[in-house]
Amino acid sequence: MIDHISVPKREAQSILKALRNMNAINSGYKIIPDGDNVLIPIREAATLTHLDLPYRILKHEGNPDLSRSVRPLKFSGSYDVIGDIAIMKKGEQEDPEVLARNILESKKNVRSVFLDRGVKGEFRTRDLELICGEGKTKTIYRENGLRFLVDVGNVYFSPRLATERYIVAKSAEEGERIIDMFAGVGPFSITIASMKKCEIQAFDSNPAAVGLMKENMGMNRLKGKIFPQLGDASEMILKYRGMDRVIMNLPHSSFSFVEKAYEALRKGGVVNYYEIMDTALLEERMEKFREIGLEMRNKRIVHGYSKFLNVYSMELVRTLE
């Protein structure tokens, strides 16, 4: 038996898209008519569990795609591929090359193959190396119906969030006036604003994201109103109070900005925190929170990060006046 998540029809294209970006369909396998739902074949079951997501997760005898299954495995590895740029994960194969290769052969899209040696500094930019391809940074990326450019050498971007940005962007509130504090080329920003009519601040302390985030602003269709700014976090979220959301994505170092953020909501408003921890950081954060009066109304695991750590998301509830 299979594992398929049952999602309405009206979704299928959007939802689809999320989990083709975490790489968690099972391309072995057709997608299966349910009545007013369509039976999507998972491979990772237990991830999106953990996402916690509004749609039915069943076992199904399935229906096998055999043009794919028959097809040979050709190389093994991991990588994101945001546009027509496939990013390789440091350590992760032994011959860099012949993976590049492979992945420019079969996805018929990638025209550049880089090797990721890290993410670093205030920016959250990547060591990228070119490995094979035409070598080109800026491209163009499509998330949940939305187009963003993205320049990987010059600012951060993770096709990893597609769904959270997703699932955070249908639980706002029509109206809600958002807090995005490390916003990049503006993803969450725009998200949200494409579905529902928010008025959200912007921030970001790396010129080119700012860039980028106006950019993309004016290539997707929004309800919503966004203000970039450009300039530190810390100091810019001091003019806010009564806020009804604020995005913490900083998964490195969120922890520092947490009591800054509790600050800007009014009672009731919610902040999406995102950080790597492991199981020990978690209890004792669970435990710093609800000193700071944020109570933990949501947690799910977004992606593993190395072998003891996860990134994880959390939505967390000012309780107190």
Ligand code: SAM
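Same protein, different condition: the form predicted together with this ligand was shown, now please give the form predicted on its own.
Just this one chain is shown here; partners and other molecules are left out.
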């Protein structure tokens, strides 16, 4: 019996895209129609449980996909695909050129392959080295039925948060007043505004990111309103009180800003918080959040970061006036 996730047909494409980004689909089996739903074969139900997806995970006999023959693995190493650009992780492959050329051969839509040597500079952009391909850094990336213009050389963008963005957008209520503290090119803000009539203040200190965010707003049909703002989020947030939600997607240093996010919220307001942690730091953070006046509603692992570290997503609720 194979684990499957049951999702409505109308949402199948966006969920499939998110599951592919997570490498969670069991590609040896076919997707099975099931009335108004489809059953998508998945590799590890436990991983999806951490994500708190609002869909049933069930056991099913499965329908083997005989068109997929088993072939020897030609290379090893992880990479992200953003539009027609692939980005390999530093230190996870013995020969980056071998992996890069195999990516170009196996992924027909990929035109450039870069090696990510880590983030650098004031705006924490990727230090990219072109390994093979065209070398352009701008691309159109599609996620959850939306399009985003991304310049991987001048802004940081992760496709691994596709499911997170969808979950947060689904959980937002109509009419919410939201702050997206580290908005980048706008994926959280635009995903929410495409689904809900919200008012979103979207901050970023990188002029290139804010410029791309404005272009991306025009490329997608939005129900809500987004107000891009260029500047220091820790200062701009001081102008706001009584907000319904604050999104804090800055995993390396979100904790530095959590008290300011708390002050901007109304009682019952939500912080969508992201940080790279091990289990010891997770316990420490949970205690500190309680001291501040934030109650953890749920937490999940977004993806692994290293052998002992994970990117955690937490939904925190302000409990005090």
